[in-house]
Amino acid sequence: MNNLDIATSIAAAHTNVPGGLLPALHGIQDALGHVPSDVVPAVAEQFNLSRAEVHGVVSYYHHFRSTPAGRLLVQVCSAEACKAMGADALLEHAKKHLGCDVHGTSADGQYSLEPVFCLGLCASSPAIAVNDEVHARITPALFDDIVEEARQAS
Amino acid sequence: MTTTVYVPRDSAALAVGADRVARQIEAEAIARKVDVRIVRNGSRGLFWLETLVEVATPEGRVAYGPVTRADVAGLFDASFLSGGAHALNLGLTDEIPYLKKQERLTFMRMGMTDPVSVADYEAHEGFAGLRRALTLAPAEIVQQVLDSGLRGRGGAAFPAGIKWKTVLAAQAPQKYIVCNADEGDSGTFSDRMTMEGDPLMLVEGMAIAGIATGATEGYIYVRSEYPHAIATLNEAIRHAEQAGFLGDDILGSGHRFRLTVRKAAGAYVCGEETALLESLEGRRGIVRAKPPLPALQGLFGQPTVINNVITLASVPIILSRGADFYKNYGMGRSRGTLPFQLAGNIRQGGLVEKAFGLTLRELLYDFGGGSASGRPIKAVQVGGPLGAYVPEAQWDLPLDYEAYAAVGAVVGHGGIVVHDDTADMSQLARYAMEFCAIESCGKCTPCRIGSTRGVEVIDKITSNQNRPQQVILLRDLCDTMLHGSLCAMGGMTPYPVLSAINHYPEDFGIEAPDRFAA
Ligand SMILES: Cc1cc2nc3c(=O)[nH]c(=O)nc-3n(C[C@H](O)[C@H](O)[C@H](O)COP(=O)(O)O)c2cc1C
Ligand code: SF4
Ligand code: FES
């Protein structure tokens, strides 16, 4: 199946399901890595809504990427317990390290770097993601360490 | 004979190689030839001690960390499995001061149990308090929940109870229970840890709300961040389902209660109870004018109940052991406990349940041991991102809702960030005007326009461009995003703004504090 076939029977498996755009939007997201905007008119059809109302609705909210990530995404939290630990400087040296910035994809697809506000590990601080696995405590070298093996293990 | 030994699979002790070390026990213990049973329990909210790893032993648990893999082979060469010596044994984990000292009421069970076993759970008080509520009548189990004096542990600390009764008194063909799970603040994981580490205390909770109103469906909106939470609630539910505990007919009650766990996108203002409304609904997150209010017009337009993880979760001990065995803990209007959660540059960092009362200097140097970095603690943010500093000059108030609001600071969700005096204010309060903008719903303009006038107001004071215009500037900005927004996101950034700049007046290079505005 393609793209656009898979996301529309997604779609269609969620219109009977009360506010049931979100969950599939999370579906699509899930099965193709992010939520192509081709697909969008498909979506809007099965949900019986505006192009416009889903375009808003997947523009909206922070976790929907309507482009697709690099086969690590990594998220350093840059919320304030993670600040009182150093996470400003540890965002500097991930954009240093992965060769991409905020927002970015590295030139090879292969990382992406994104912040993010809080991963609920405020206490031991600072914290990242890679690919939903959380750690704590991170030092810049161990940052390298984590990267490196998530990047073997992918 | 088979020792059970318990290591947690909570996100913290993931986050430093907990399946790791579980794995190598496992390992070891094979090798070895012994015979032993691995619980992954919740965490005991000790997160500088993780792994930690806790061995049953005839005298009560005994504790070992922190624990990593490399350490196993080491615990087993000093018996670790019959309490033996060893440099991480760490006595008896009841005896560990900082557990001991605490007032543990809702988190009475977290890190004991397996999170997702029904059994384990009753053991421990489980379904206690649901069974007493199906010998009650809805009207007389909300007045417990009003008697117990509880209040909203998601920040606003509206009275738990006066919700509840507006939607049993509420006439509708369906009414709804939603759980904000959305736990966006900074400094804060008491919602995460329950649902990884206690969730059928959530279900337990909800399932009390729907009888005590008539609500026969619940959602449980968690946080797109939270990926382990949303798996071991989705499990808990399952298994209290099949217990009966959920389902058409509870415990052959007659009574009707469906959970739906619902995962968020990442949008912070979502945890503002209308917008997750409106997320829910399948929308964007934006806020909605009040009234109508949630609990005469909410999900889907029907009576709704929606309430934060920890007021929920704490109603199941209110109905086991009455309303006023709760309403015993606490000062003035501040009934019961509250998780406490010690973040950010905390030597001891971790969840401290007390009874509201106690001060912020016990929690930093009795519980938290003082700074992680060795150095002078300098501003400490309670209450998440929308909570202001609160300088040292402030730290023996009573945590009170009441006491703290008489300061314009506020209690919220009990999460305390700690900031060393590296920190420089000027740049935490750009912070917050900057998340603001980011988070910012965009429906009203002094929150939408003014967070990031306010980034660049702060970028003018710091390098000097006619700083005592720009002070007068982002007072008079403050003020009018504290009385114009239609919300706290944008009606309470001003609160860390104002803290930074009337407590640390020389971070933005101004000399002596002008508080002649908020
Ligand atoms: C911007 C903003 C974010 C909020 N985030 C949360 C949150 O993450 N969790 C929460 O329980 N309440 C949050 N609240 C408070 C909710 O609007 C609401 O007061 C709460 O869900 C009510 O539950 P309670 O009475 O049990 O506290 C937030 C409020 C605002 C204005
Ligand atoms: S204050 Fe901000 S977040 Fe709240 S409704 Fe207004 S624009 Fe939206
Ligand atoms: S602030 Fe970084 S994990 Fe909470």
Second form
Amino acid sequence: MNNLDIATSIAAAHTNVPGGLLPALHGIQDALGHVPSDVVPAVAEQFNLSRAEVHGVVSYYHHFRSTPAGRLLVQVCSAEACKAMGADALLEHAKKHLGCDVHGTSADGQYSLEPVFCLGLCASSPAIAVNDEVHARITPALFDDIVEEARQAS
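Any chance you could show the form predicted on its own after that form predicted together with the partner chain?
Nothing else is written out below except the one chain.
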């Protein structure tokens, strides 16, 4: 089954659900790792929307990616509690350590870096997630150790 078939199948399962476009896009991203631009016309057709409308949703929400993420998706919490405990400095450290900017992927395709708003660990901030595994009370040194461990495990 190719990407278009997978996306069309997922979209079809949500077409009769009010507000079904977002769950469909989540499903496509979960299945393919991103929402490829070449599936947008088929998704639009399923929902009787224009390609611009679907593209607008994909590009509006930072959660959706139109290109594949790196092998490790590193998310740094940018909510208020984490910011108060040094998340901005941690994000700057992450950019340098990973070799990519926010919403970007390193040149070798190893890492993607995303800010997120609340990982639910406010009492143990700052927090990060690496491929959906959350970690709390992160220092730059701990960040480096966690990322290296995840890199070796992947």
